[in-house]
Every structure is written in C-alpha cells, then in structure tokens.
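In the block that follows, a single chain appears as structure tokens, in the form predicted on its own.
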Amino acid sequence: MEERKLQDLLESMTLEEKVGQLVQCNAGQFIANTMEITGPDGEMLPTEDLCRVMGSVLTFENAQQAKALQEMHLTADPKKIPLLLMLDVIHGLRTTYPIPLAMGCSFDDDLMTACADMARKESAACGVHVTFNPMVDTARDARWGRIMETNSEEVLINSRMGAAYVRATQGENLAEKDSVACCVKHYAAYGAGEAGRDYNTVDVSERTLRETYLPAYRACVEAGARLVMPSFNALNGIPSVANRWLMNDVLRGEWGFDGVVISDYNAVGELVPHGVAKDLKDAARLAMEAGCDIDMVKNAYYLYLADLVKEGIIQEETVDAAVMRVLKLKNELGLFENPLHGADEEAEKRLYLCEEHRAIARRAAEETAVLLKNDGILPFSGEVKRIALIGPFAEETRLNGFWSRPGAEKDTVTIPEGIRALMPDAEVIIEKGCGAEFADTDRSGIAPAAEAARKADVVILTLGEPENYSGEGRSRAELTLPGPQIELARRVIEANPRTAVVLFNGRPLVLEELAETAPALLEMWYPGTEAGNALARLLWGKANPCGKLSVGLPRSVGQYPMPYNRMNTGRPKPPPDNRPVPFSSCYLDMPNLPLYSFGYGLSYTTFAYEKLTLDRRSMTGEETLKVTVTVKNTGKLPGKEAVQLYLRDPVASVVRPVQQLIDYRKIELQPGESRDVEFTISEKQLRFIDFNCREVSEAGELQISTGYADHLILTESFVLK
C-alpha cells in the first residue's frame, strides 16, 4: 500500500479505532470459533469492540489458528486492517537448534545465520509475523535464569550473532511471505538486574550502560530491526517502558528508530506496582509519553488512552504517530495485500522436523558443546561392548531448554536413542541413579548406579538442572547441582575411571569438585531436537568438540559479578592466581579467576599458535590494521578452532579492561594444517566511552593478543597516532 493511502487510512479512523491498533491481546484468551474473550479480561472489556478494531496478537499455535485469528478478525473490523500475529521464537520453533546461551559458544555468525534462517522458514509457515527475538541482553550473573536467553557476557558476541539472526530471519524484504520481523529485547540492561533476581533494579552508570549493554540493541537496530521491546526493569529509577531518554532521546534520537516499540506482558500495567504510577491510567499516559506504541496484555492503553486524549493529556497527534509506526509495519510485512502471510499447513508439515532442519539442529548442538576436561578417554572407541548410561538425565526427554515450544519433547532424540542408533551392537544399561530437583533426597538409586558402572566398558554420566531451573523467572541464589547429584558423581567415578561426566543446564553451575575427579567433562547446555543424536557423535568422534565458552564458569556464587574484561585496580593481585596476596584486590578464600575463563575449550585435536604479525607499527585513524595469526592443527584428527583477538589499552583517561575481545573467527584445519588468519581492524574498534560518555579513541601504545581471556599466549603492540 502506498505510504499516501496509509495516511488516508489513518485520518479515516475514530480515536477508538486508532487505539485499537495499539491493543495486543493474548490469543488464549479466545474460543477460536466465536472470539469470546475468557478469562479475567473477559470481565472488563467489551468483547464486540476489541474484537473489531485489535491490532496484535500473541501466543497462536499453528497455522491453521493464525488463519482463523485473522479471518475472523478482518470479518469484524469494517476498515479490514489485519492483524499482527507474535510469537517467542527463541532457539527454533518445532525444530529446536541449542539455548541462545550455548549458540554464543559456538564463536560463528554463520551457525547463527543458519539456525536462525531454519527458525524464520517455520515460523513463517506456522503464521508468524513477529519474533519476540533477538535477545541480546549482556548478562554476566548466573544467578539469572535468562541468562541462557542470551548469547554471551560480552557485548561484541551478543552485537554479531543477534544482528546475524535479524537478517537471517527478515531477509530482503519483509512483503515475501517466509521473511519475519524481529523485535529486539529487552531494551535496556535487563541482564544487570540486582542480586542476578529477575525484574530487578539495574543500576548503573551511563558510560557503563554505553559501553557494556547498549551496542547489542544498536548493532540489531542497524541490521534493520523493526521493534523494539523495553526491559521490565527499572534503570536508574526509571522503568524502562517508561523512560523517555532511553527510548526518545537514545533509541529514536541517537539511533534514528523509526519501528515500532512494544511492550513486555503487562510492562505497562506494571509500572503501578513499581511505584511511578498511581493507577492504571497513569501508567497508560506515562508509557505513551515516552514513545511505547503498543500496550501488551494489560490493555492499559484499550481502557484509558482515549480518555487521556479526551482531557487533553495526550495529543491526539502522539497516538496518530504510534498507528502509523504499526500500520507502516504491517505494509511492510505485505499484510494489506496478503493478510495470511505465509500460514501454510502444507508448508508446516514440509518444513516442520524435516531432515535438513535436523541436520542443522543436530550441527550446532555438536558445535556448541564445550570440552571443558579430558584426560584422554574421549573420545571413546567403537569397540566399547558395554555402556553404562548414568544419571537423571540419562533418558529425560526436556533437553530443549526455556522457550522450546510446548510439547518439543516429544520431539527430542534421548540419549539412549542417539547411542543406539550409532552403536548398534552395544549394551546400554541405564541407570538413574538420583533426581535432579532441589527436594530429591532420595539416594537408594546410587549403589546400583554405581554397581552398573563398574561392570561397564564405558560411563555417561549425565547431570544438570532440570529445564525448568533456568529461564524467565528461574532465579537461583545457589549454582551447585541440585539434589544429591555429586554424591551419585564420587560413587560412579570411583567405581570406573573412564566415565565421561556430561552436563545439561541452561546457565554456568559450579563445577569445582567435578572438574577434579570427572576424567572428561562435557558442556552440552541444552541441545535441542538433535540431543541424542549431537551427544553420540561428540562422545565417540563423529563430531569434534568445537565450543568455546561465551561465559565463565564461576567457582563459587561468592565471585559474581565476574566480567572476564574486568578493570584494573590500584592495588591489582599479582600472579598466580591460586592464593591470596595481602593488600590486593582478592579473596582469601579463593582464586580471582573463574574455574573455566571466557573463551575456554578443549578439542580432540590440538592447535599451535605459532605467530602474530601486524602490517604496521603505528596507524592514524583513517587507516587500517591487518593483524594476521597463524595456526596449526599439531593433533591427529581435523577440528575447528575459534580464533580469537584481544585488545588492551594499558594507558588511558578512563580505566580500561584488562582484555577486551574485539574480533574472532572461526576456521577449520585438517591434521599438519596451518594457516594464516587475518584481521582488519579499524579505529571504531578501538573505541571507547569517555568521562563524559563520549565514543572516543585515544593516541597512544595498544596491546593485541590472542588465546582466550586470562590465557593470552602471542601479544603485539602498535601505536594509535
């Protein structure tokens, strides 16, 4: 449609009609062959009307209800504007690729593009106009339980592999009936939520909010994403639903957004209990003020908006601003001309689980597993007989992780089917063990778990945290295994050495027992459809371990937050790290460092870093740095390395990190192999914020390593003129 009829289309409408549009409602609120609302809401709106002039969505199951939403809705709404159906498509929708958490261990856009693009063809057929993704909140606390929602502590990983997922799944043009908007989250620091509690307060500096968590939400912006959803949280005593600066000022001032920003469910409503308003209402006028166009659930907008504009309060012409955002949306999306978009039911059961969907899950939960310790048993031989498969994990079916669809797990490859099907002739015996929850105290499994161990060739052992324990609302304050896990562990591992300890969890556990006794320790995350399948493969060299980790893993909770690009003090605790100096910054209880760094894993094969070289000693601003590694595969098998550039500025007007990544890639070498890596880095990399918030870079000596964080092996240094 044209941008004039768009316009005529606008000023046809009544200011009820305009509101409407900036109603979303949840589609489990209706009986989908009358559009009765039910529930709780069902008692306060008037059903007729918000069923004629809604403008969203959200929470469909197939294409088939996404039709019948849309139908019914345009036979009821005289101006026939669709409606914009949204859905949280996080790691996949019926073919689910690994938690985001576990893709930022994979250290590869194009995995992510992949994923992403076999996510957008579902979606799209399902009936999708909208994903609630990416997320790319910077989260550094695993208390947190979305911290397996995003990609990495480290901006630069959740900056590429979230503006990856945009163009992967928008395409070129929005109008084609398989490309879907995205709608970045949670804008802004929702990671950064005090004591790592869920909804929290974030408080920080502006030059930290620039610095470490605003560049995500930017780089997804710039690669064309077309909403925006604030954060729950309040940052520095505002709520972002309703902060003006953040979204007026920064995200449609700064950045030159011009997509719609929507709410989180019942964000608007919420702003009552967070204290900043007085009644709903209230919170109504104060989420319009500061740019939000559309109210999610709470219908604090259906009630109320168009009283505000009624008493002057709001401008009739701020609620024409947001229509028009989100009319704007749906012609781009093609929904005037083709309101059913890509709903197919043929192209659901085509493209849903289909075996080049399969085989990419099954390709990122390989490469996003990480070896974290291997004493040489793994992988194991194609000779093992006998398989004993521990631990309660061992046949659990929710290996998908928060935000799989409901009913994935039926879905799931277990363990048991991945190892039979690529070990035909063996015996697997299967033994639980324990329970993984908090109140299993139950320990009558583990003398025969441990008896089957012993008579095994081979042990699996699987442990972790039930699906449940991590994502929205899965704060913990304790990061141990739950139940009596470790005790099943000491039992297995004494009973036969060559156990491979696996691990199932949607966020960094502390390990530090496992990671002295478990012969070989194993990250899976969670791994999604191809679960059974990756693992086999990985465990008996199908697959070579690949991942590296996107976040630390702690020793202890006591050591959060713990930023690997952590600043220096005045009083730095000097090397080694593994007891206390008087006077510095450290505990006495414990090492600084993180029991496994940032950037850590192992492979079946080995890999040498035999140079760094810069083309240059000095550059200008207008000039260019080729930084080039080389590499070699020392070890007997073909493997993937994710190689990886630090930057350290040692002398600057602000403090800066001790090490800050500023680029990888990866690359994959056959045994004897070397190769070459180049890097081109340009001055916008070696910037920073200021003291007064200001992006700058400064002249002067800069250092550039590789290896990973903590371990840095080959360092150059350059002068910034």
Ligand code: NOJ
Contents of the next structure:
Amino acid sequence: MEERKLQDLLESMTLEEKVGQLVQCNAGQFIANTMEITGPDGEMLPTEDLCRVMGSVLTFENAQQAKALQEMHLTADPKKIPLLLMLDVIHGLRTTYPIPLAMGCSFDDDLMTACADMARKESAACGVHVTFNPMVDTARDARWGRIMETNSEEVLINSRMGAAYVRATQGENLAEKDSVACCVKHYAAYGAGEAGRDYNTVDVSERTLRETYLPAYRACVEAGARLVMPSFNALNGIPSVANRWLMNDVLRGEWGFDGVVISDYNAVGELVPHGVAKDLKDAARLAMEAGCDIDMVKNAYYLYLADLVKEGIIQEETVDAAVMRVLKLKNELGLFENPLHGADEEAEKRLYLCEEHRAIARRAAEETAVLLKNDGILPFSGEVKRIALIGPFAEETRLNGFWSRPGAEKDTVTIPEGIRALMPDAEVIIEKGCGAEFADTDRSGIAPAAEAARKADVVILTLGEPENYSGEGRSRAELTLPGPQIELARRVIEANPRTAVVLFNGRPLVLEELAETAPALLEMWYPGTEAGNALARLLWGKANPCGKLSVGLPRSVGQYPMPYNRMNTGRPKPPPDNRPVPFSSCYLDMPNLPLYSFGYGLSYTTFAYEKLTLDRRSMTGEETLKVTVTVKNTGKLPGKEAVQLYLRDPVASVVRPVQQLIDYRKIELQPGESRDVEFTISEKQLRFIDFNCREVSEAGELQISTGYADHLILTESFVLK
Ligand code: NOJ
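The block above covers the form predicted on its own; next, return the form predicted together with this ligand.
First the chain shown before, then all remaining chains and molecules of the complex.
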C-alpha cells in the first residue's frame, strides 16, 4: 500500500480501533476468545470483540493456525487491517541449533548468518511476521539463567552476531514472503540485574551503559531491526518500559530508530508492583508517554488508553504516532496485500528438519563445542569394542535449550543414536548413574556405573544441568553440578582413565574439580536437534573442536562480577602470578582469574601464532591500521581457529580495561598450512566513553595483541595521533 494511504486509513479509524493496534494477546486467548479482562471495579469485561480489536498476537503454533487467526480477524474487522503474528524464534524453529551462548563460542558471524537464515525460512513458513530475537543483553553473571540467551559477555560479539542475525532474518525486503522482522531485546542492560537474579534492578552509570550495554542494541538497530523490546528491569530507578530517556532520547533521538517499540510480557502492568505507577491506568499513561507503542498482554492500553485520551491526559497525536508505526510495519511486511505472508503448510513440511537444515545444525553444534581439557584421550582412537555411556544425560532428549519449541525433544538425535550411527560395531552400555536435579539424592546407580566404566574401552560421562535450569526465571545462587553428579564423576574417572566428560548446560558452571581430575572435558552447551551426531563426530575426530569461550568460566560464584575486560586498578596484582599478593586487588583464598578464560578453547590440532605486524607505527583518525597475524597449523589435523585481536590503552583520561577484544576472525588451516590473517583497524574501534559520556578516541600509545584473555601474546604498539 502506498504510504499516503496509511494516513487516510489512520484518519478513518475510531479511537477504539487505534487502541486495538497497540494491544497484543496470546493466540490461545484469541482463538478461544476467553481472555479474562477485568475492569477497574473487578467486573469481567465483554470479550466477544477481541478478534476484531486486537492488532497483534503472540505465540501460535503453525501455519494452519496462523492462517486461521488471520482469517478470523479479517472477517471480524471492518477496516481489514491485518494482524501481526509474533513468536519467540530464538535458536531455530523446528530445526534447533545451539543456544545463543554457544553460538557466541563459534566466534563466527557467518555461522550465525547460516543459522539465522535457516530459522528465517522455517519461521516464515510457519507464518511468523516478527521474531522476538536477537537478544543482545551483555551478561557477565552466570547466576542469571538468561545468560544462555545472549551470545557473550563481550558486547562486540553481541553487536556483530546480533547485526548478522538481523540482516539474515529481515533480508533486503520485508515484504518478501520468506522475510521476518526482528525485535531486538531487552533494551537495556537486562543482563546486569543485581546478584544475577532475573527481573532484578540494574544500577549502572551512563558511561558503563554506553560502553558495555548499549552498543549491541544500537548495532541491531543500525542493521535495520524493525522492533525493539524494553527490558523488565528498572534501570537506574526507572523500569525500561517507562523510561523516556532510553526510548525517546537515546533510541529514537540519538539512534534515529523509527520502528515499533513493544513491551515485554506484562511489563506495562508491572509498573504497578515496581512502584512507579499507582494503578494500571497510570501504568498505561507512563508507558505511552515514554514511547512504548504496543502493550504485550497486560491490557493496560486495552482498558485505559482511550479514557486517557478522552480525559486529555494523553494527546491523541501521541496515540496516532504509535499506531502509524504499527501500520507502517504491517505495510513493510506487505500484509495489506498478502496477510498470510509466508504461512504455508507445504513449505513447513519441506523445510522442517530437512537434510540441509540438519547439516547446518550439526555443523553449528560441532563448531560451538569448547574442548576445555584433553590429556590426549581425545579423539578416541584404536579399536573400541565396548563404550560405556554414563550419566544423567546419557539418554536425555532435552538437549535443545529453554527456548526450543514445545516438542523439540522428539526431534533430537540422542547420544546413543549418534554413537551407534558412527560406531555401528561397538557395544554401547548405558548407565545413568544418578539424576541431575537438585532433589536427586539416590546414589544407588553410581556403583553399577563405575563397574560399566571399568569394563569399557572408552567412557563418555555426560554431566550438566537439566535444560530447564537456565532460561527465563531460572537464576541460581550456586553454580555446581546439581545432585550427586560429582560423586558419580569421581567413581567413574577412577574406574577408567579413558573417560571423556561431556557437559550439557546453559550457563557457565563451576568445574574446578573436574578440571583437575577429568582426562578430557568437552563443553557441549545445549547443542540442539543434531546433538548426538555432533557429539559422536567430535569424540571420534570426524569433527575437530574449534569453539572458544564467549564467557569466562569461574572457579567460584564469589568471583562475580568477573569480566575479562576488567578495569585497571591502582593496585593490580602482577600477572601471571596467580597467588595473592598482600594489599593488591585480589582474594586471599582464590586466584583472581577464572578457571577458563574468555577466548579459550582447545583443538585436536595445534596452532602457532608466529608473528604480529603493524603496517605503520602511527595513524591519524582518518587513516586505518593494518594488523597481520601469522598463524600456522602445526598439528596433524585440519582445524579452525578463532584469531582474536585485543587492545590495551595504557594511559587515557579515564581508567581503561586491562584488555579489550576489538576484532576476531575464524579461519581454517590444513596441517602445515600458514596464513596471514589481516585486520583493518579504524579509529572507531579505538574509541571509548569518556567522563562526560562522549564517545571519543584519545591520542597516545596503544597496544595490540593476539592470543586470548589473560594470555595475550605478540604485543605491538602504535601511536594514535
Ligand atoms: C518474556 C521474555 O522476557 C521475552 O524475551 C519474550 O520475547 C517474551 N516473553 C515473549 O514471549
């Protein structure tokens, strides 16, 4: 539709119809028309008009339902304004790829693009118009269960992968049937909740906000994301959905965002318990004034927005502007011409779990696994007649992660299936050993598991956290392996030195004892549909691990916050000594550094970093610096390596981090092959936020290194003029 006609449409709408564009309900409520809406005096309000009024719906099941919803609505709505259908497609729709935190460990934006592309095709076929993704909340505290939804503790990775996701999902033209609009979330700093508790308050300075949290949302907006979701948390005292500074000044003002802002689930209503609105009507006023266009589920707008306008408290122009943004999005998606968009049962059948998509999911599961330790037992080699597969995850099907679609476990390639497919002649003995829930205390399976281990040629010991222990509302105070898993590990490792410990979890766990005792330690995260195949291929060397930690793994919860890019102090502890130094910034009872650092990960081959060269010793703001890192595969297998580039600014007007990732690139090298990996550094990458919250670069000496966090090598310096 021509944009001019949208204005005519808006002018033809009643106030009630306008409000309808700004409210969203669940598909279930919509279909059953049973949404319970209570009025100010507790009376039930009539709901028979729901179908006609609602402008958008979230969480539906498939193309058939998408079509039914749209048809129901269009039949009832005299204005024939199509519904927007939204869904959380976080790491794949039907073909599930690894959780976002794992995806960050690939250090590979192209892999993210390939996965996003597959999710886009499946989502479009399902009838999705908007996905609530990417989630780019920089998170450093693994107590927060939603750390599984972010790519990294590092904002650069979140920015690049988030932007790659947006580009791949939205494509060139949203009106194409297989394009899906992105809603970037949770704006802002949701990952910084105090004490790692979900929904908790966030207090960060504007400087830190602009340096560590905002750039990722901004990168997604600049990549074209059409929607933004404010976060649940209060940020410096104001819940995001009521935060005018965040939405009007920064998002729409500074960044020029002209898309739709949609609240998180019930977040407008939560302004009341937050204690900044006296009732739901006040909440509606605050959110609308702050720039929130759509109220997800709580009905504050549905119940009160029209009254607020009639009473002159909210200007009708404010509502009109919000409605116009929603209409424009519908128009960009081509819904006025084709309200069904990509919804297509045939395409669903063709695309879901097709060979091509499985291959992408398998590659992703292989390339996001992080080999933390290997005493040389991996890859398994020699004749393997008997395999003991032990642990609570041995036959688990829920290896997909919190945000996988309901029923995803039915599609999972289990570990026994993966092993049997690769090793058809070997006998696989399965012993659960124990459970992995907090409440699991039964130890009777441990002795039989150790016995099975003793008799086997190799042992695969699966440990971790149940799938629903990470994700929304899943904070933990301890990061140990739940249940008697560590006792199982002790007995099994003692019984057989050819034991590979394989971990399934959605957050960093405390692994200190296993790091000591396990002959090999492989972090699989939640790998998704192709879990079993990917694991078997990794264990037998058909795939070579190449993941690097996108978040450091702690020795203890007491180390948090523990960002790799911690700030300089006046009393630094001299590296690399890991022992306490009196009156320096350290603990008495534990090293400062994580157990495994950000950027760390092993391979079955070895890489030598031979040289780092700069093409100039000084640069102006207009010039660029070419950094060349020469990397050689010195082992016997082909392998991929994430080459990382770090910056250190020894003297600046404000305290700077001890190390800062400024670029990365994933390369593949054959045995003996050497490559010059080139990075082009511009002044923009050297900027930081100064005391006055301005983004600046400052003249002076800067250092560039490679390696990984706290293990930097080949440092060279240059001068920024
Ligand atoms: C709540 C979550 O915080 C958000 O991430 C999600 O997109 C919405 N619910 C919708 O399901």
